[in-house]
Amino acid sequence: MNLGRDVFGNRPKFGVLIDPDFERDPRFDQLLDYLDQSSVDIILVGGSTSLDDNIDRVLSKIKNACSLSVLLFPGNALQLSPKADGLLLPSLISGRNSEYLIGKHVESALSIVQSGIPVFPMGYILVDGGKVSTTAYITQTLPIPAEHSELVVQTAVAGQLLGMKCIYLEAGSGARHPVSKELIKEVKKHIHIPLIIGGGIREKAEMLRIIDAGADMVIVGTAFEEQPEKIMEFSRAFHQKVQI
């Protein structure tokens, strides 16, 4: 599997992030039903706080419900499974906590190789979304202030120079506001690897603004956990926008 070509292709993509812990929610099956009916491109599975080793079960349920590619976006070493189609391996390059720059990767390196999962190294950058995110709390790192666009750009370029295959700008789950259009444009102008945007995207207008700014992939999570039916509305608007 050529993970880069298969995931990003030659047009913007629309993805859904599912936290493994959401499996316990009565809305989980409803979310899967809507995913099967929608034109979502990709599913990401992972979460910062999940400690339950239920990742195999969650992936099996998703794959039984729909034919979409499912990528792991792990929040810890337990979130690894050969049932996944690939692994977005994040290095939290906006922070200075060595555990999330390389430490956790050392813990899981041999398991990842033994699993045979295609791996896509990803530079993960937290941007202040107006609220302390779960990721910032768990990793004990500070997000980059959104107004310091030059530092966000420098961090993204550094990730590219270090060999990352994509950059993920994340405002954080439940952010009060997503990454700004201006910041997306500025980062996109300085890197030539794919740019993923996530966090705080609750309305389709926000999603469309992000695509307009030049993002290669937009990821929505919490909004669909709260209202699974929104998946249909978002996916229709997205694919009308990119004219598929």
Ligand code: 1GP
Contents of the next structure:
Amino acid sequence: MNLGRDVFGNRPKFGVLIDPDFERDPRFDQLLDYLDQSSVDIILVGGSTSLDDNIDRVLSKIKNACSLSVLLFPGNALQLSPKADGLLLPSLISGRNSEYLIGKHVESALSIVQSGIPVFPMGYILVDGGKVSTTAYITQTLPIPAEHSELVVQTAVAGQLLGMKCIYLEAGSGARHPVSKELIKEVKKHIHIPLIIGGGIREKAEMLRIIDAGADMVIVGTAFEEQPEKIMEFSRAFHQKVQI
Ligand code: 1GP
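Could I have the structure of this protein in the form predicted in complex with the named molecule, to go alongside the form predicted on its own above?
Okay, now the whole complex, with that chain kicking things off.
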């Protein structure tokens, strides 16, 4: 898979994040059923708290249920599976914890190469979303204050200069406020690599605002874990907007 072309292509994409822990939830199968019927573009799998080694099984279940491409978005070195179509390899460039900038990568580098999965290096930027996020807690890093757009822009540009192939601007899973459209526009003005937006998107209208602001990919997780049926209306609205 050529991640640049096949994943981002020439129009914005709509992605769903599945936490491997969600496999234990009774709504997991329902979520997969809706994904199969929907016009979602891509599935991301990963989570910052999951320590189960169920990733192969989760990937198998997803692949059996639908034909969508699945990218790993790993929260730790256990979340690696050759069954995935690609790996978004995050470096937490908003933080100053060397473990999440390079340490985990050194630990898993040879396993990643052996797995043969296409890798897409990603600058991961955590922006304050109105509450302490699990990512901030687990990584022991501070998010960038949302009002300091210049710091967010500088961080995104630094990621691009370091060779990252995309930037994930993240308000944190379950954030009170998603990343603002002003901030998305500002970052878009300064980078030419794809921009992924996620965290705290619960309403269709928010998702549509985020596309309007210029996001290349929008990711929703928690809202669909809580109400899997929402996948249908979100993906329909998304594709009406981007007109495939
Ligand atoms: C988290 O951006 C993703 O990494 C998704 O966030 O769970 O809040 O949708 P939500």
